[in-house]
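Shown next as structure tokens: one chain only, the form predicted alone.
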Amino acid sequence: MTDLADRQARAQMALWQDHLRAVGDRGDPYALLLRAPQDPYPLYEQVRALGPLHQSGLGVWVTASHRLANKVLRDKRFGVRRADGSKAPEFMPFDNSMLGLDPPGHTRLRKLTVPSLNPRRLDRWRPSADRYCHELIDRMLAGRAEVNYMSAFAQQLPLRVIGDLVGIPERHRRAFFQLSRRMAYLLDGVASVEVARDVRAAIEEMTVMFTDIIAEHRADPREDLIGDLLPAVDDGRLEMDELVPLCMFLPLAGTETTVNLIGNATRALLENPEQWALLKGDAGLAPAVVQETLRHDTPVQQYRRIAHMDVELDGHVVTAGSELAICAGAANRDPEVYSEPGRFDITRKSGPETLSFSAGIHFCLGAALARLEAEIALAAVAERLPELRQVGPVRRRDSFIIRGMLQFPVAVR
């Protein structure tokens, strides 16, 4: 980036926040929760108290109503990319990656993706993640009585499974976690020139270790994620250019989603006492309680999408351009399809799907894999650390995307 750039860059920054600050302080619910306050859920009422549909004083559309919710992200007409195919300003270099494409795009490379992460598929790693759960496990109880549960294990399970599925060797392990860390700000929301500036650096080191690691898999292929899909690159079906965003992305998303269910898991079953002796009392309620954790604490919180027509939406237009903003957090609460949304518990009668991995064609494709591996982790956890408590105060992400903790301190004996 040239120092012009940079100052622009810099100056477009601050006139935003500027602008957010202003809103946020005469009221407006949306910019309040663009703020990233450490609980969410009473500015989601808010919202929801203007309406299933309202426009924040930012100019975003916002939706708090599952029923509203559910259909825009079913709805062809509101893609992730203007109708020109450009990017929203805020939106970060996804690149030829999945995540930040429409359709015919996002159709072809999600076809080509889908068979590597298949649920039938996914049950070939599921040996993989118990064991993985138990040498965890073996080491926090061979440590320290006390933990940060977050790096002692809810991070360290997805990683591991991911390397595995997609075909990371071990000897790049600890660095794709390492850029991982600093490319999560791609689904947090940027907050600064500096920290764009690191995200960019980070996606140029993680392209130069998934170009290396592509070579070796010509060299020596298997069956992973990166085996499946070079013969696409073989017959023309994919481009290299963008296989290595496939690589990058796809489990960037994956694990933040999976290391925050697990996570918030845990936090909700030791702040409810009940459901937490509902669990160890029997592991086979594990389904139950990453259901139940979906749609009270979900990891992501919003999606974002744009208008790529006008569009009537319960009596108001959104126009072709316009940008709307989807609360998930808000929507997996909505009483008007959950009895007493507040309350956590695992043993709620089925209802609504949520819409924790999105829906319509942007639905997660790790969905499947990130339930199975909350569920193998949390009936290893209630069965191995019956004694788990939490000793301290957490210290949550500074997002308004992605919830989840950084700090998580625990007693596991």
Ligand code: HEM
Contents of the next structure:
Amino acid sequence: MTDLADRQARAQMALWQDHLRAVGDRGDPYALLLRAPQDPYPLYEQVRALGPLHQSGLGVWVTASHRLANKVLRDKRFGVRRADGSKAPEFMPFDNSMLGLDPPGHTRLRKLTVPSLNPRRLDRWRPSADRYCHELIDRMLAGRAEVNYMSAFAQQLPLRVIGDLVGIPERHRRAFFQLSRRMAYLLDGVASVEVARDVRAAIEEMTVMFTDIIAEHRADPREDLIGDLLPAVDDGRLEMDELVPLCMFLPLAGTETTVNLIGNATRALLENPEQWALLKGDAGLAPAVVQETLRHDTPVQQYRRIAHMDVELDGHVVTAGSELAICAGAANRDPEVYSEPGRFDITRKSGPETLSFSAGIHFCLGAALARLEAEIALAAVAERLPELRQVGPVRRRDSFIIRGMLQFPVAVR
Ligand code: HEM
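Please could you give me the other form, the form predicted together with the ligand, since above is the form predicted alone?
Let us now look at the entire complex, which starts with that chain.
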């Protein structure tokens, strides 16, 4: 970044932060949510009290309603870019691959990626996910009694699985892990120009690495995502400069999210001993734990849409170009559709599908993989770490988008 661009980005960010502070100081719940509070749930109730849809002092329309959010996500009049194809103002210029595109570009990239993440193909990753889990648990049991559950376990499994799925050779794994962790800050909303600069550097290093890995796949074809996509590059359905961002986007979309699903589920279990006892008594309840965690404490708390034209919604007109924030973490606790929504209950039977993986055309392509990994992880933890308990305070990610922990001190025996 040039000095001038750097100064401009700093000035733009300072202006935005002043505005955010001023609107938050007036008590605007959405502006307060963007300050990434440790516990966003009381603020979501303030958002809900303002009605199914309201316009924040920041100009963004906000919904905590499951019904309305579900409708917007399936409404073709909304997209992820402005109608002219431009992105909403962002400090972090990262190509979000298909997630940052509207049709037809989105449709083409998604179609090409679907086969690699097809639930039927996922069985291929089950044995290695299971093996990684047990190796990590063996290592925890052989080491110190007290560990940070996030770094010792939850952060490790999804990175290993996605490394296999994308096709990262063993010798690049360490660099891939480190670069992925640096890039994960992209998901937190941009905190500072320094973070932006570091993420940009990580993206450049990752681009070089993937260019090398793709060349290796060409010379020695393999059965993984890169192997699946190379024929599309050869016959012109995919540009080479789309393949690298796609390879980088999947670890970004699929790692930090799944890491925090495993972390949030484990924390909820330890905080609710009767539910933890249920899982320890029957590891077959792991899918129910995953489902309830996705609802109760979802790793992706919000995402946005942009109106492509004036849209009338619940008595308001959302004008073309306006942004609408879907508070999935709040919609998943909407009392209109879930009874006793604040209660973590793995025996819960009723209620519609959560919005944790979004809905409509951007519905998460990795949902089945995320469930598979988390289910394997939680079943293994319940069987092999029955004495697991929290032994110190949690440190959370400083993020209004990703809900999860950086530090979760536990004793494993
Ligand atoms: C618990 C784990 C996960 C959660 C909570 C999650 C959540 C989400 C959400 C909310 C979206 C859509 C955002 C929007 O509509 O604007 C999304 C999209 C996406 N996710 Fe996930 N995700 C998870 C795991 C994964 C995994 C493991 C992968 C891949 C290996 C993955 C790949 C994707 C892709 C490719 C998209 C873009 C789909 C599109 O734009 O059509 N995700 N995810």
